[in-house]
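One chain comes next, on its own, written as structure tokens: the form predicted alone.
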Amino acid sequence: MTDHPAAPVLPRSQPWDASAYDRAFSYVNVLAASLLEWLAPRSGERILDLGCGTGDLTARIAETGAVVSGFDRDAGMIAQARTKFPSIPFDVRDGHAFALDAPVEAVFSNAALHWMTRADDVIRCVHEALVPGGRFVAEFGAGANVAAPIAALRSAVTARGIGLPVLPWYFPTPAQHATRLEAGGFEIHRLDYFARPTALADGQTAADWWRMFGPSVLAQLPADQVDDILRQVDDMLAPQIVDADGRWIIDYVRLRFIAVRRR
């Protein structure tokens, strides 16, 4: 079992800062280049990018000639995607509850499924969105993903006598997610589970990571203590995760799969 199990979906304390995401956290898309090779999009086939963010990978898929569209739960992300790529249809949709007018040949998702904590609902929607034999290709955080930032925040919060916040992520083990996919009508064709330590942008620390990716967590803490808690998190983590060049290395762990809808 993972040390930080699935949590209920929580409202974020603020919308995503889509511009900051593109500026300082673009590694999320850059590191997914090889995932597009797993997708292997073909000209003319219909593809949905689920949890598309600001649309960079959606646009990469469109360059192959595929007919692609993107969904994301966050309106700010979708607004940024529409501005950057006006020829691609983007929509604000929840991955837990969506339906398409017509099925697609593939559903693609990068760094988004761990935000969708009701995994069985997501799998059901994807299954219904695909043609028989259609493929579900995705990568997301799993297992001990970002264990160090989580442990440091928990330690800082506990030391202050504050109740532990609920985490907004679904980080399953490979076996847990494979079981869900198979129960949801999919056959797994490939599955990889791997560590991918990832450097933050210059000047970014663990505190910046928490402010970007954990606003709903920070919103559960006393507002007048958040800055001090994050400073303490940085102090605890710096000796562990800052490399010789001064870069903060976050302990990402990823699960990547190709699952095909049974005919």
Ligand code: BEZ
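No experiment lies behind these values; they were computed from the predicted model shown. Numbering follows the first chain given and starts at 1. Think of the rigid core as the biggest set of C-alphas that the two forms share within 1.5 Å after superposition. What changes on going to the form predicted in complex with benzoic acid:
- Once the rigid core is overlaid between these two forms, I88 counts among the residues whose Cα shifts by 2 Å or more.
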Second form
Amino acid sequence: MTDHPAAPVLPRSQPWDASAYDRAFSYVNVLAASLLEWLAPRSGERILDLGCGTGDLTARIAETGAVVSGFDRDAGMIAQARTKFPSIPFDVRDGHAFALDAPVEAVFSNAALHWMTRADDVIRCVHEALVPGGRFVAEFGAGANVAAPIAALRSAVTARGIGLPVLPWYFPTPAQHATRLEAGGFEIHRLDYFARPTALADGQTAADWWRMFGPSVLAQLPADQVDDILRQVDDMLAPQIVDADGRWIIDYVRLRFIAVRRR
Ligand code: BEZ
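With the form predicted alone already on screen, would you show the form predicted in complex with benzoic acid?
Okay, now the whole complex, with that chain kicking things off.
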């Protein structure tokens, strides 16, 4: 058996079902353990978890004695986070447009920034939220992230003469994002860009991946052609991405960084 982490099973339409998110994303917290080491929270320091989902990592940060709060754009996620961790303040806020009453020593974000497509707005808000010298520690999908499912969908759509759908994600190259951070008043202290191939749950295919993660993309296609398009996507990808154990491996790629607000 090859060693690939299992992929999340997300609901098919957004806003997301927070309970399904919790069932599906437990592996994300395992993979994020080393990102928490990059954050290195200290007791008493104020930290914001941006795109906190249902709050599991926020709670891990709180265990260190840091004074942490969590923001997420999805009301269902925040409701679930509040139920699970009633002592932590969670709020429904958009990462593109938020301001804090008092600045924090660190902003943390895991697997959320690729859903925030206006990166300069996010960087500006994070900069304003930090004390001078404060750190922005994050990991998200970047560069060639999920290139195979995207290429297959584009190919199937083009073959039918349908216009290419707009994707709802921000996957910058490391250089693009570093340039943005520097222009936004940050100094990069550390930056990694790495592949993290991830196995879909047993029985799931690339078509399921698209239905789970790209409902807004599929909604741009003629409804009566979606099933055929996704069948063709599976046919194209199966020889490339199904491993010896019959699992579909999605080509996740991560960008991880520590950026410090210039004084
Ligand atoms: C990601 O985690 O990289 C990702 C998840 C869903 C859609 C696109 C990217």
